[in-house]
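Only one chain is given next, in structure tokens, and it is the form predicted on its own.
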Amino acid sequence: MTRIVIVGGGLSGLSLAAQLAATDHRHPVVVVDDGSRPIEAMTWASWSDRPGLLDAAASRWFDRIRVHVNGRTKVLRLGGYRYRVVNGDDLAAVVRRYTGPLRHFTFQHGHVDRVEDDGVIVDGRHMRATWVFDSVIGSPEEPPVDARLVFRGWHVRSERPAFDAEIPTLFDFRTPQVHGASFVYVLPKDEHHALVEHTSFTAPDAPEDVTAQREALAGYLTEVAGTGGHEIEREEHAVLPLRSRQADRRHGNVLTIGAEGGLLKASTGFAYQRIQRDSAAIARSLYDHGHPFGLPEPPARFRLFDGVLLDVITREPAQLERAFGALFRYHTAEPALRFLDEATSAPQEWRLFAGMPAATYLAAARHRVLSS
């Protein structure tokens, strides 16, 4: 009998559950994962053009962002897109609705040791499988990491209205440039509540400077945003490796998901529609195919283009600023966000780099593509 394994029960795995009951895929499905990162306590924004299927998990809905870049704030309209809010315990909840009157589907708490081609095995015993999905082991050639992406949240209560409840802040550049190319991203609750974050694109080798970040929040806090003094209720951090290149995926009857299976956007970090839309693929190749690799291959050079940028952000900072200045000049938001959800036409791309040092980033692509 046919049995599927999802390794991990965060996005990737979750998603990927919810995308197979719902193509009445109808083989034994289990989840398996340790609760070493509960899902109730993570949260996920994304911008998306067209519905999906856990748009029901969605606490929040925008339809304009604020930048701050090349010393103008504007507000934007997302034209056809609209950003959303996800949080986790939601999401779980909207997958249950999905997999809960379906008996095949069963959730195991257990620690995978690792993963083999006929199955997994989990806490020392092996679980016979047609086809794992991976979403914790990763695979066992990783491509080199291009640049790292450092976050650091504070979830704040401030004394004055000080955030803008409509409209979170996509990027802000101002903050000091000296680690990195940094911006501060923003997403309100109402006007005393927010999540304010400190992003940085740093050098794969860059040793982290934890108290630059936080005097770059709480400078941000006082002489930006105007709290007039502030309450840090939690604080949020993570540091993800960042790669172009893309790796194998299939390893036998192993299919690596989310972030181990390249699906975290090298040049924006951003991963959630991304994991929405291959999820969704696996479900159908399975249903159509009987196996889950009759997966769309984007345009390769999408990749080069993340690839170039984080060359040129690492080596030059500022850079950055210009490139985003460039993508978001238009009265609205939509052309950059259809050229990162990776869904525009060459002339299209042009039209954008317009504005951005052509020789800078061509001596770059040129470096990556002779030494690749």
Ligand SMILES: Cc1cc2nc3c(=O)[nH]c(=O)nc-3n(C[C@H](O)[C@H](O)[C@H](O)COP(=O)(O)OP(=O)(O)OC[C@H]3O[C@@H](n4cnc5c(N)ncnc54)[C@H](O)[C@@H]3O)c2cc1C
Given for the second form:
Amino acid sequence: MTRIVIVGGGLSGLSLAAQLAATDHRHPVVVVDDGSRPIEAMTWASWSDRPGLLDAAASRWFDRIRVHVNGRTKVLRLGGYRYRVVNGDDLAAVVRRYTGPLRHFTFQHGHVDRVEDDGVIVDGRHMRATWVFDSVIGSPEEPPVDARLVFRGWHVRSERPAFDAEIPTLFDFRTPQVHGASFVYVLPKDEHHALVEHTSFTAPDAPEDVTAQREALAGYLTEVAGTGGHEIEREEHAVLPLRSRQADRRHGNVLTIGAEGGLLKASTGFAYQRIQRDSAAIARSLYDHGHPFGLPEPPARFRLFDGVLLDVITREPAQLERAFGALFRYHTAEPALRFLDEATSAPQEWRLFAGMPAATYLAAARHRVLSS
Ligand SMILES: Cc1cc2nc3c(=O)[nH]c(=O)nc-3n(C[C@H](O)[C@H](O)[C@H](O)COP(=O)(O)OP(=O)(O)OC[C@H]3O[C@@H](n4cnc5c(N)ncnc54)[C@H](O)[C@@H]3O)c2cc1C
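Next up, the form predicted in complex with the ligand. The previous block was the form predicted on its own.
Zooming out: every chain and molecule, the one shown earlier first.
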């Protein structure tokens, strides 16, 4: 009897469980999670131009974003896209709507020590599986880390009405560059509450400077947002390894999923939407072919673009503002979002790249191609 084990019940594990339930998948599915990253503590923001299975989990939708780049603030419409926010507990509740009525779905608390070809070791005991989807242990040979995305965010309450509740700020470069190309991201809740995040692309071996990040956040809140005083309700922090080269996701009957499966977009650190598409493709492949490996591959040039951008900005951090300025120079953010979604054509990409220093990027691309 076919049995599926999903290692990790975070974003990718739960998204895959929902997709399997929705594709009328009849075999037993066990999701194992040790609770080390509580889902309730997670919030994901992402953009999308199409309906998705878990859309009911989104608590907020935006049709505009704000950017501050090259000395100018601009509000951009999103065209066919919407930017939305999903809280972890809402995601879990929507996933339960799909899996709850089905007796062959089990959610088990347990720590996975190891993944093997014929199953997983959970709390020291072997659990047999035909297919393992692993969002935790990862592939034995991971591609090199090109850069790291280091972010520290404060959920703040401001004294004055400092935030625009209707428009998130995707990037604002009015902040000190802390060991790499840095900007501030603002996700508002209302006029007095927001998540304000200092985000840096750093070299893989750059030190992390917590004091400088906190000073940058405090400075932004006072000088740019104009909070007139603020209270920090919660702090979040993460360091995400960015890899532009594709991980080998398949090992025997094991497929790595989620961030471990390389679904973090190396030039943005966003993964939510990619994980949704990947989960749907895995469920479809199992249904159509009886195995989960019939997954579409986006054109390889997008990985090259990501790698080249990371090479350039880790050497010359000021180039990030220039690159974002070029990508988001239109009256709508749609062309840039479509490019970051890896859904543009080559002529559209050349138009977007105009305004970036061609010699710098071509030299980095040449170096990358020759050294691979
Ligand atoms: C703080 C933070 C904020 C982010 N915000 C965004 C965002 O806004 N938008 C976006 O697109 N991307 C965002 N990302 C990137 C990415 O979308 C998330 O990291 C996403 O949660 C990745 O999904 P995942 O399933 O790979 O990992 P996770 O969601 O982390 O799931 C892994 C699960 O495995 C469990 N686990 C861990 N070890 C074990 C073990 N040994 N045995 C059993 N279970 C185990 C954990 O409890 C967890 O539930 C963010 C990342 C971080 C860290």
